[in-house]
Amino acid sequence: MTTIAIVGAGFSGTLLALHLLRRCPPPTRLILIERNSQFGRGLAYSTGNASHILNVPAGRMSAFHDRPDHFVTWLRERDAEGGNADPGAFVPRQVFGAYVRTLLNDEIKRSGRDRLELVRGLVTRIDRSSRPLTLTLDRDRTLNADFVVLASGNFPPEPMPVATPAFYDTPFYRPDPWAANALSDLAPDKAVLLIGTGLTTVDAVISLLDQGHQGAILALSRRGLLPRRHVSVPRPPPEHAPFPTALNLLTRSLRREAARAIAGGSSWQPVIDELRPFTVDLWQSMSLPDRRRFLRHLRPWWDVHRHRMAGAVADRIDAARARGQFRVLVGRVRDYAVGGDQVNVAYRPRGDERSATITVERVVNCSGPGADYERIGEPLFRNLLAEGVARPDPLRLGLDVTSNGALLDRSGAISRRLFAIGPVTKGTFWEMTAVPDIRRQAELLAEHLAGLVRNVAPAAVERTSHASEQGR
């Protein structure tokens, strides 16, 4: 029997397990390992706040590419009144988390626990010297698997360097915006500083408003860009010109198409959406210097246009800004100084050499997930890197993997038994955060692993037969 272990049971790992069970021959056994309390949800979809809604319409959130209406159908069956069953609706993320969890439970009932085992624990090391691989877990446990897939999801943001790094160990700082205590025990009239102005910051603002916060909510980033909003507009006539793969030519092309769409009564949003099926191909065709230039100069602009706010969320953000409660600051933090029960934050406004100071009660790091795996303290990844089993990708966005998701070791050799899926593969695939992108990756990786399993199975039978003949 071939065993595949998946380390991480958030959306990426759970979806991969579902597709593997449909593609691998029956003797294949899957072990889904999760360190947190919930399987199938992950950080993004385990929020308890109904105001945290999806940034992609329900009609594009199916777990199965060949069944695009699957999620909408599930919503209709779940909600007798059909309130959230519109394909264009932006539903609460906790509802999507329930959908993924339901799929997992249904698959366990259908396949049985002999084929899919759920294990709660923290994987700290993978021993490649044994066959099969040996996974070491907390509480002195071990598991064996023929193949291992890393589906670790996102890590908390990395703190930016400041003159007084000891501040990060004080109770005034919250390193993980998704932690239960990130916004708890706050005086409702005190100011809060959110580092970053992306979608995580938007979620934090909504959470603060929902808990009745009345004090100032400040958000600081180098460019001060907030995500744009989703809109319903007529799609412009299709553009049949090829996509350039040189960064400057691609940028000019998109600007021309956006201008043409706006002039024709549409908007730029459909132009960005038309790029989505080609994003991975464009990224992989782009030269490494162009990728670096994109990350350095254009990434913030891409993020706010590509990862947008649902209209209802954007309305609340706009209202908070209009009444002066939510303000966006443009600059870079220089240092923090604790004074009594408050924090004085010194920052340099963009384009100004002089420092400015703001006083808040709490600082929450919403700057985006940590991606430089040489700086991530997780024991598993530290061991993989220290032993040369894996290496960071050249752009420090995750781990270096092939187009099939196989890990590349320190020398660049391709692993036959270790793979990765989801955000950890961003260096190779770039867009590996949204559900449609991860869904497609899960389907392709499941098909690839199923092929490897089919190749392994005859070899195992041959070895067993050979051993039997020798024992006669």
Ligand SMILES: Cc1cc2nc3c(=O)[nH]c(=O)nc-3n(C[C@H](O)[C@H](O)[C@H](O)COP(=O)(O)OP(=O)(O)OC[C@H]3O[C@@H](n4cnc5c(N)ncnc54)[C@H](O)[C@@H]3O)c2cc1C
Second form
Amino acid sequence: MTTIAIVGAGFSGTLLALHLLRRCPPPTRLILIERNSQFGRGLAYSTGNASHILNVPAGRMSAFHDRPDHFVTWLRERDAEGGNADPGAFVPRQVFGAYVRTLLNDEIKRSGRDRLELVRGLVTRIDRSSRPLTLTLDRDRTLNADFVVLASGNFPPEPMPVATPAFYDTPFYRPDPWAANALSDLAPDKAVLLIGTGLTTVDAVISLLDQGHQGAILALSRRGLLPRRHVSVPRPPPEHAPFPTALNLLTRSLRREAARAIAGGSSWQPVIDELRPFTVDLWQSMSLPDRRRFLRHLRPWWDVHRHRMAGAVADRIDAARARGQFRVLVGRVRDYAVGGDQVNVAYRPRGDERSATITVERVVNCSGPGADYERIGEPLFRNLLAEGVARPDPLRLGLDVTSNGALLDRSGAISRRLFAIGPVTKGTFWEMTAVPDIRRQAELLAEHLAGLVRNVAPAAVERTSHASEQGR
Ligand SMILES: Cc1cc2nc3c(=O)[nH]c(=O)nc-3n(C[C@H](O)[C@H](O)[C@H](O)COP(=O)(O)OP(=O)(O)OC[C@H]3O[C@@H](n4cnc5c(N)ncnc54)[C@H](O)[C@@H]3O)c2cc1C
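Now show me the form predicted together with this ligand, since the one above was the form predicted on its own.
In what comes next, the whole complex appears, and the chain from above leads the way.
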């Protein structure tokens, strides 16, 4: 019997499990391990706030790339929780979470718990010297598996370096924008500073407005760029000229194409969307210095044009800005000083040598998922890196993996048994964050693993102890 363990049951891990079950015949079995109680939802789709809506229209959120209507059909059949069945609609993220969980439940019914076991627990170590591999979980449990896939997703942002890092230990600072306490216990008239101006900040502003916040909401980032809004406009016929892979030429050609679209009565949004099927190829064809330049200079611009706000969300953000409640500051935090029940935040406005100060009652780090695995402080990754089982990718966007998702160890050797999927693999693929990218990656990795399973010499797989989700 061959066992495949998947660490993390968000969208990536769950989809991979579904594809593997269909490709790997019995007696192959899967163990899906999740530290939280909600299997199938992950960070993005476990939000309890119905105002947190998808930033991709329903028609592009099918879990299966070859069945593009699957999610919309599911919405139509379900027709509950206000699920809007229009392919152009942006539905609550929690509805998408329910969709993925339903897929998982259906698969468990079809395959049986013998083939797919859900284990609740935190994986803290993977011992690759043993055969099969041994996974250590919290509460002194271990599991064995022939293959392990890391589907561990997104981690909280890293704190900015400041002169007084002790501030980060005070109750004024909330390091995890997705934690239940990020915006709780905050009087409605108090001022809040959100570090970052991306989609996480947008979520936080929406949550604050929903909880009736009346006080000032400030957001600070180096460029002060907010995500742009989605618009639905007809696509101009795309240019058929090949994409250049030198960054300056590519940028120029995109600008030209966007200008042509706008002049033709359309807009720049479809031009960005047309890049999607080529993004991974473009990233992988670019030189390392160009990728570095992109991250340093163009990434904030790319992010706000590529990852956009649904119209209804953009309307609420615009209204909050128009009445002066939500303000965007452009600059860089220098330091924090606590005085009584307030925090004075010193920051350097962009293009100005002098410091400015703002006073708030809460600081929430919304600066985007942490990607430097040497700094995120997760025991699993601390151990994998310390033991040389994995290494960060050269751009510190995740772990170094091959185009098949196999982990590279400290010396650059390719693992035959350890793989990764989803945001962990961003260094190799760049755009491996959204559902349309991950669903394809899940399918390809399942195909690859199924091939390896067919060739694997059967190993004596024993579980020394475990606890399944049902047993909790
Ligand atoms: C707030 C937010 C909103 C988003 N909205 C959209 C959207 O609207 N549309 C879109 O296409 N994309 C969206 N995304 C992108 C999102 O990254 C992907 O869509 C996808 O959900 C990523 O899934 P994942 O399973 O890789 O990661 P996650 O959802 O982060 O799931 C990883 C899981 O692994 C578990 N885990 C981690 N480490 C361990 C461990 N050591 N042991 C056990 N379990 C572990 C975690 O608890 C978690 O449940 C959003 C992302 C975020 C953060």
